[in-house]
Amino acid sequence: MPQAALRLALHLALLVVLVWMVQEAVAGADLVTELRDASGRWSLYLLLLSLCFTPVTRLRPAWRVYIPLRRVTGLWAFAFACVHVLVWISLEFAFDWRGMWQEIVGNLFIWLGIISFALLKVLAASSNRKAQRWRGYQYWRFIHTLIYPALGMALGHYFMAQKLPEWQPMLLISVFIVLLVWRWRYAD
């Protein structure tokens, strides 16, 4: 399948995901929480799985014709990252401006999220040829370092954000600490 082939593939793929969340916390019991958390954990999923493309295709070179995927990957982070923002904003706060900076004051988890998303507003701004081009690849390259900072503060966040302890975090965050692992042991 041609790369142009797979990247809209994916895209509508995604686009499905975004189109049934949305459905999903319509038909739920609480729209706001629902649609909140299913798209904040949308955007860690996505984040991993973007960092997972260098590791399988050191173990599986054939597969490395999927790597424009995580460009791909990324950006649909960030938009479900947008989505979560958005929605505690608008849906959540109804732009309550002074309301969210009491709620973010006394919050650790809410600073982690949103140092968070700043860092991957510079990450998905960067992530295309002409700002590779602009400044150059050693420096757009060590830019794109940030994810790690990025996903593990959003990892943090989502993990103080549970109320009661859960497998789920846990998991992402085990995840996240075998993709480090790898990158400094094997990373060039």
The other form holds:
Amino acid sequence: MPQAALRLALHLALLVVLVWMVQEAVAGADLVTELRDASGRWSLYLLLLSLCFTPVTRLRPAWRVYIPLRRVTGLWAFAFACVHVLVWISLEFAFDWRGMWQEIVGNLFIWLGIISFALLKVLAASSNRKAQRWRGYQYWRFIHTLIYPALGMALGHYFMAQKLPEWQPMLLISVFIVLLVWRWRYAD
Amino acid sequence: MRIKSSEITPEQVFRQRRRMIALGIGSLAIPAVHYAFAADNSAADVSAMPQASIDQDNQATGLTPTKLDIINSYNNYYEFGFSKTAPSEAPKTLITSPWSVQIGGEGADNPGTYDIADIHGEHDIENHIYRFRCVEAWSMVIPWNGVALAKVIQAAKPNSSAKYVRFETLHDEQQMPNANWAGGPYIEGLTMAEAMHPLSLLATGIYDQPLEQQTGAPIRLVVPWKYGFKYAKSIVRIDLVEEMPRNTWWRQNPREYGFYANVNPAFDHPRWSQATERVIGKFGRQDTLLFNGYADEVAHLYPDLHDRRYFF
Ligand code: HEM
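Following the display of the form predicted on its own, present the structure of the form predicted together with the partner chain.
What follows is the whole complex; the chain from before opens it.
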């Protein structure tokens, strides 16, 4: 498949995920939490997926053709994070800024989410050619290493959102650690 | 830090990347350190204590019950799965009839085993529309049908060693797919004074329909001024005991959950504020009330309203 078609296919697939997610939430008993949690989780899945491209192409050089999908994956990860945060602001708190502030202060778990979201915003905003040229490609690559702390904090946020230690966050954290250790050892 | 692109060498990028990777892994330590150092009982913030300023009658008439299908499909019942929807989606494996509740303990002079029909036959069915507040900061309004817990306890003839009431949920791997999540039966407890309070119910129905598996069929505890995890479901034993029962959530996570678990907007959960709550089925949030709006009725049970131990 030509690259444009590949990208389009991924865009459409993730759009279907978004529509499905909204529909599931609307059909469920609690639209607010279901949409908030599902979008948060999907953001993490896609961020982790975006970290898999380099190791995978190192193992199978022929799969380099899929590299352009990384940007699509990253942008959709950000889109899901936006849904997550917007649900929180609009549906959960109905733009009650004072109420949100009450929830934020002294709440490490929310702070981790906020910092992570701020870093993701930088990454998303710099995901274009202009940003690559802005201070040179190397600097741009440095900016994009912000993905590691952003994802680490989002995973900490996910872990802390649970009442009991559960296996899903532990699994995602393990995948993250494996990917980072690989990157450390074989970073280019 | 300002770096001209021309100054950056790939080696620098490489080292910077490693630093970021370290930061990424390091950030995972934040929750770990947080849990390691967070105090078990954070200091009570006395100044933030709200006054019981609720017009009870007004509140009572103003309650709009949550729709039955919402009440029946948004549940925490870990014995049937961890998500909110798992309990209502689980196969109906709980055998609720016949069902008997054993009432005893060293504090009961007249122990006995009762069928649900016996309990219904001996005591009046009461209907109460109560606020329901989960410790996870969401709420509903539920029209319960049930019997006064006090009457059931009176029938067991409590003696002087009846200081607490211990509730035990069915623990059966055949009937509950996730029966062992806490390593044993779900346990809850109340003080005698709390159990004898007229607000406390043993509920058997909602909206005049029998309880469903996911809402704790066939009989469950209802204590509307406390967080929802106190409402033990599918009860098989009620014991009048001398020692404070160690309830399941207290045992599972003592940093976050205790024995009393009375609703109080001024005492935050370690991970979120309890000042407001999400009303299931609506958008936005509403203020949480001291003792979930039942302060006039129950505040006298607690000598020190600034003692955090009463509120988590
Ligand atoms: C402004 C930033 C953010 C805020 C205010 C926020 C808020 C929240 C809240 C309130 C919860 C629910 C916790 C609970 O169950 O009680 C949550 C859960 C979660 N958040 Fe965030 N979040 C933020 C950013 C992020 C980001 C950037 C990500 C991912 C990249 C993320 C991923 C998640 C995940 C995976 C969950 C858990 C869902 C589950 O339990 O299934 N959050 N967040």
